[in-house]
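Here's a solo chain for you in structure tokens, the form predicted alone.
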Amino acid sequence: MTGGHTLRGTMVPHHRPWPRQVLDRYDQPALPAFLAASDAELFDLWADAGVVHAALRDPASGAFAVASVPCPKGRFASIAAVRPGAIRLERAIRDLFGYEPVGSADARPWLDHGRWPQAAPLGGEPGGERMEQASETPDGPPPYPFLPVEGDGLHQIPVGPVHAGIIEPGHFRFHASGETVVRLEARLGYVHRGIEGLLAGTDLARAARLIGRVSGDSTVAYAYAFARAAEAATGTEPPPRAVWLRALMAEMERLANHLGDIGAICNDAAFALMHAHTGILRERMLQAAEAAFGHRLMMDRIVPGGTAGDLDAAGIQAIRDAAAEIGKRFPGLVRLYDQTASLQDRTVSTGIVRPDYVALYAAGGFVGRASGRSFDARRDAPYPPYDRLRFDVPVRRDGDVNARVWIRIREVEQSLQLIEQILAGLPRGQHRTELGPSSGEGVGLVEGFRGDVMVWLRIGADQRVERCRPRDPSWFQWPLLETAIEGNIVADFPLCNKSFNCSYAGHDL
């Protein structure tokens, strides 16, 4: 598949757009082998009933395909030796599926937090027995291990999972010597909420709902990639109508959280002026959003077939009216974070993240674009319109705080001029066709405004969902957060986090 390096299996039909293929049983260490003499990217890594799959990524040549690896006694190779971005994908299989990733040099838990009322749910046959998790002791669930750090002054300091402010719950576990940061380590699956086991068996209008709610922040990019993977299991074509204004909303989603962010990243510098402007300007964008979809969030606007309804010329003048006054408004901001020395004096050299480590990890979004990973799936992974638009995508390598700010700031100035091109070009006709009778495996994979979101999709006889797999771009961010605070002091991890700005629903599931 890349760099010379092939996987040796029996292709599996009907599974669009990538080829999968499904590998020898008893040649489970292809994977990890091919893995470590190859350059191939790790997009996730997911079990289904029996089987393992990976999504992956020539860089050289940009193409996409799925290995599925069988593990009939419930083990696989584990890869994290060669792909790090694994370890909490493995951790995960196990939890919900009970399979065994041999070889993975962690064995704690990831989502399971014990508190499950039966172990590996994802993991049992229908109908079948199902084990009992030995999980609460009398004073609580089991205690979750940190890896250690020794020296001489360390100190812990846990915070979370319950912050202040309405952020979502997650534990940062600190050790620190004084006000420096020497390790830091994070623990999610506060908001699991068994969304992959509630997709299973539902039809793809529900499914498409529930897609819709992974993350409330990306439900447009969520429910396009959902609809796409629909589309392409069935052999549908949506109308091209549809297709921009998808688009339409996409770049409307994304518009309205990075000038959030923006403000919130310098509000915990402390330059509130900022994060009151920025808000405005967000307001804004989401009452078009209101006025045009009739949804602030355009939650539900995203169908399998196309989208749930049309626009009609008022909307498009919502729509322009916001992107006109943002536009005006907005280059005055950048210029007021540009030469406010304090904000400067915060986010420079703040947080950084190695761009040999966002490679390793293949992160996504701002936080991969900002140290030097330029993928961006409009371009990378083109799908329609965007194969017809102009738009640059803006690469740093200087990796700090200030860098995922100005990757931010330049999309605003792309999503514009996205948003314009869209609504200049919008096809006639209608918005929405009715699926194709088949059944069939599909990929869609979409750029949110977090980063690339992808979702995996088997579809039965019945037309309805048999294996459902959501992957947030978080999956591969959330770990850089860790090293990016490293050598930081500890009052600069609200700034740090604000600026990658995880999802912790996304990842959670």
The other form holds:
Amino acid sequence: MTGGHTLRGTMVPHHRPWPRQVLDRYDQPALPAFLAASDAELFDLWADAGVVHAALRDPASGAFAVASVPCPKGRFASIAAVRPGAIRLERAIRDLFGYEPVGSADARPWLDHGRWPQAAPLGGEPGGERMEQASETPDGPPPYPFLPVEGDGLHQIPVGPVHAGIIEPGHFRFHASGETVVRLEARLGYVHRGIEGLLAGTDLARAARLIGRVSGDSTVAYAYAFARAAEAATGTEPPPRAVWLRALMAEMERLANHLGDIGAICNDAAFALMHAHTGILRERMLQAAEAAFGHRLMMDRIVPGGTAGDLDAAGIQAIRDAAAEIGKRFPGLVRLYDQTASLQDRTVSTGIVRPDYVALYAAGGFVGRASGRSFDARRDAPYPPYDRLRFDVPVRRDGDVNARVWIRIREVEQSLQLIEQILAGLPRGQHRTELGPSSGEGVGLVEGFRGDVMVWLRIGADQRVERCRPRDPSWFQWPLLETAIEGNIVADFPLCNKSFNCSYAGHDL
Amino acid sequence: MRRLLWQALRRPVTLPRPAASESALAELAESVDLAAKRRLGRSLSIRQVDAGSCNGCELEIHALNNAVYDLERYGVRFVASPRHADVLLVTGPVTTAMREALERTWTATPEPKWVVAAGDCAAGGGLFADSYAVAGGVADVVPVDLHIGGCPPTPTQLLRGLLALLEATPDNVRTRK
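Mind sharing the form predicted together with the partner chain? What's above is the form predicted alone.
Zooming out: every chain and molecule, the one shown earlier first.
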């Protein structure tokens, strides 16, 4: 892949659009060695029957590939030492499949809280009852050892899983010296619904509905990525109109979420007026989505083979009107943000994420782009119709809360322009086609509002899902939140957290 | 510029009040206690608990607070602690990892209290009902007084259900029937 370093293995047929190769068995430690010597980015790491797959990207050429590592006796060589973004992915593989990452940096469970009826539920071992010592004791589930912090005058602040606001569940353990955060450690997995288990063996229609509920705020992005994966696996070409309608929904979703986030960040800095204004604009976009597509969040509207419904003239007008209103009102809000000193005082230089961390974790979305990593799947892993649309990918290097707000502001402006272009260029014709009957493996990578959403899929001969893996961008963003808060005061955590807006449900699956 | 921003809000954006949901009133007929209503008057404090949702329900619950739905005009507000709450508004299929947290939140809520299960998942687990990681619907873990359906329920659907809770006394439920 990268000059001088190669991975030897057997190419797998019918894996689209990226190549996949199974590494030679004796070559097993080749993957960590390869990664140590190259700057290949890790896009996902997930398990399958008897094998672990790694999705990789060469940043120099932009080429993607999947490397599959056989797991003899349920063991594989850990890559977390060279790609720290893999730490939690490897812990999740151990929890779900029981495969042991040899040389792993962290032996603790991650998604498994010791409350499932069986250990390694996807491991496929018949009668895989949870072992006695790991199961729930009369005193409750096994304790979870947080990373130790030592020093004078340190205190712990446990927060969650039930929080003070309307927010998803997760646990945050702060170690603070006075008001200053010395270490934050997140514990997630509370919203684990076992989606990968539910997907296996199901038909594509039900799988699409499940995928659309991995993370509700990104339901369009997930359905989009799944549809592209299913079409790649079966060699199906969706009709041009469907392709453009999908991009339209994706931009509407991005717009609504960014508007909500910009206001919510300001609200956490005690500036509620911005929240009131952006709340109205967000609502306008959701109402337009309902008028145009029959659902405010556009859930279940993208399906393998196209879109569930068409868009009529009234729907187009509703979207045009909402976009025009946002386009008229938004510049005033941007000035308000830029010129309110009390707000800037909270956001500038707060919660800085270092550019080298973002590069090391291959963090996507506004978290990556606010800290210098210029990756946007719409441009860098291009898919139609974005290869025919004009847009900029904003990038900053300051990496603070303010930078993440500005990336969102610029993306709102870009999405408004994209919506205009899409409505102007929307092709005529059918909006859905039948999927081809063939089986195979496919990948879909799309840019959601939060970052790149990836779905890997294997379809069997009976047109059922054999294995499906949805990957949320939050996997590579959550760990960076822990670095961003370090040295900040506890009271700035909500601001830092909101500026990341990582997904709990998408990560926990 | 500031004046310009205020002008944007001068035109009312708030939707008119929807009617209370009839089906919700019917479901509440058995669970609302008249004495409790007298003590609470016409206000409700809500603690929201995400017990495993995809976050879709939370987005729409958030929207209740925007200027368009403006939930607080009805005397209904979201509070930060179950200790301050009359109502637990619970979303999601209850995951096995959230079961204890939900039970504890329910125990921490003072009587009289109601539980509203919002969204199709909360009603019985939805698409996730068969998972090893899901304990079931909200009613499988704590007693539920009212279900609000939808995936996710729209702000209007949520509002109609919550208004039913405000208006439901045994008397008026009977007269409406």
